[in-house]
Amino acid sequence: MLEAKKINKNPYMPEKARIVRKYDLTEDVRFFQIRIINPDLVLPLTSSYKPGQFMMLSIPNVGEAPFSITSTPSRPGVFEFCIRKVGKLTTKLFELKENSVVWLRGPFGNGFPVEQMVGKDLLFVAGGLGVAPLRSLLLYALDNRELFGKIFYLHGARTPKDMLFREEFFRLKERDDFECYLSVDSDPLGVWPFDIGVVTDLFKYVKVNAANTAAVVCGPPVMYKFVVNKFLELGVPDNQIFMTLERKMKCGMGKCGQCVVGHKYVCVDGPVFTLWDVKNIRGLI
């Protein structure tokens, strides 16, 4: 079972790291595999974080920003990210070649409470870039398959070319120890072999013990209401519905106040929250 390890290092100081692999997932989203250069920190940092946590990635004289970890601590050695090209930092990051140096701080945030999910059925719903933190949790659950009940993974995208990790999920669909369903809103080229429609249409395949299910969702804000309603229709309790919420985070440590909502700091108390949190903390969504 995953156990956090205390590492004696200054959390304000980034660690030098190297891009060891990168490739395009879509036209504007790229996969990065990054390894900490200090050999004494590689395994401690990459084996003890929780799925759902994030790292602060920086490039000197350019900037720093938070990115969800999309790899799993059950496969230590590197941190993996899928990053969309949207601004100055990510534009520069996309220009870097393999073996280039970047800097990492973290991991930060609360992550998914995996210890509370043991023995439960798991129901994932991902949309768009929301696959990043959910891929981390899914791979962790599959690597520790004996700890969980049924696992359902529902993934929606606008079109086939917009689906992140498409080929990886095609391969995962061939496994017989969990159920993976993929859908696209539209199929302009007529080549999509699976469901066509919104991601909530995939709930017709789901059969879980709702009272003993941990349901997780991450994706565009517009999808949360509809997916959460489906969770509730199944009978999943509010405190067993988890969502990752993004806000403008700057320090990652609850010091700058950039991401404060009510009495919560998203970078410390989140980015994973339950539906109970959302209902009781005004402005969280």
Second form
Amino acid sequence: MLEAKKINKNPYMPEKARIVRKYDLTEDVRFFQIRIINPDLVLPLTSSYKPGQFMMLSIPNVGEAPFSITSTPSRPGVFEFCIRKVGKLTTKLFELKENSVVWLRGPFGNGFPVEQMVGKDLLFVAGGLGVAPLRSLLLYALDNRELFGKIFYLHGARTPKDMLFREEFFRLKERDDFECYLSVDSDPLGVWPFDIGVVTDLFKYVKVNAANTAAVVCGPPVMYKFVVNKFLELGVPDNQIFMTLERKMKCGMGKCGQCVVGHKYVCVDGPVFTLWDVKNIRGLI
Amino acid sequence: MKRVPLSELERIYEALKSYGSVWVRKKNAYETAETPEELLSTVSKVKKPAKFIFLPEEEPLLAFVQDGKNVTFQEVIREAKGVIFGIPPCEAKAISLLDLNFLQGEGEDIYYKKRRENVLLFGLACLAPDSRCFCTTFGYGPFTESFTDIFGVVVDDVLLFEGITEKGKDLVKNLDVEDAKGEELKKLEAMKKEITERVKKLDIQGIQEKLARMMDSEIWDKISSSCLGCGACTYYCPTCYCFDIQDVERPNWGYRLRTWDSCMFTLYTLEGSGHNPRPELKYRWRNRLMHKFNYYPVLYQEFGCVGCGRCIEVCPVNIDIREILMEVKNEPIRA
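What does the same protein look like in the form predicted together with its partner chain, given that the last one was the form predicted on its own?
Let us now look at the entire complex, which starts with that chain.
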């Protein structure tokens, strides 16, 4: 099974990498494919991480920040990220052209417990940028389709133009080995062919064996409560409900104290937590 | 135990110097000694604790050099080698608590480790605990030797000392000094008892478990209401270690700098998206107190406080952590 290989002896020393491909997913969210330059490291690193892990991406003189890996280790070669332009580092990153150098260290975090999910039905709920880590797990599950039971993927966006990976999911929707439902909160231009409403409305399509389901949610903070209630209504047990969280992080190794929540470090003990964790550690969400 | 008269301290000084720098207690900070006389410092509580030596306020971790379009990273490690002479038990214990964070787990901090391995702690018993000290609360006291490499006590005009760790014992072995006299050891025992009793011990039994049930308590509003959020407590605290990493830009080069940070600051947890998981001072206070008295015990079975009283001394609005601990202890828990 997956066991992430680490890059350097000094965990603060990043590895040189190159933006090999980039394109806009929406107005302010861009997709990046980044390849480690050292040829000896490319395959070991890009085939061993766990979906749900993150990397620290940096640009010298600008800074460093954590980003979820959105690619799957089952398709090695590059790391993919889905990044929103919000601050100093991401603004600079958006100015870079293809073939520019950036620096990576990691991967960090616990990732999804893929081993525990084998044999179970999978239920994904993604909201907005929350698709980033979930796409990694979804693609991993689809690439290892025989390992899992039924797969339901629910994805909500604000409007059709805010939907990330729109074409990719339109394509995936045509597959008949899993169920993919997409919705938008509103459709001002009247172009949306699928459901309109909040993402929790899509639960009406879900037919899983709840007791044997791993349910995964990632999205804006406000979404968790509603989605988790839906999971519980279905009857998914606390310890099979997974959520991936974000915090400001600096070291990635549980040292700097920035991401601490209770006695847990989001960077080491997370970013994936179960509902059981969330109920027992106040302040997680 | 060995003995050396204070008038002959240069014999020890030379031996310590051969090991590297010799830091001694000055009023504001530990500074390197120029003369053997400086070993005689009587400062009982240095304002800036010894953590400044192991975890500098700022330190470059990596440097980047720009050569045309090419940027290369270089590891920068600020080393330290020598002996801290006169470090009191509370600060030595604080360093053992920092070790738990920096030397355990997968991300062993090579920067901290390099300094930690090369700096010996020559501890001295604390002969003048002040009104803010409450070290005995945490199961040790002004005469506890176990966190140091060499431990000594000044009895009248003689320094009695012994090696504690292997490194410390090696250093002591090579010194040309006599054994301590019987009456001196007797006097030491009497001093130990008298001075240890002088420290006011708090009863914080059960505080870890109590705090675990107080996440939603109104006590956090009360505690934080007079706090200014200035962070002085965390700055001077010998066990606080949280840090930030930022890039510093220079023409054609730059460096990745680690600087101290404080959980009492608004920006500490503020995310790029604008979301702040600890938006108010009360949540930051809760985190600070919980970290020291609940999270650290859960993670390492040790409190993250040594009872040195620095935070009480430096607080501009006189917040006293001892009073807060007692408030926590006495706060009723509503079901």
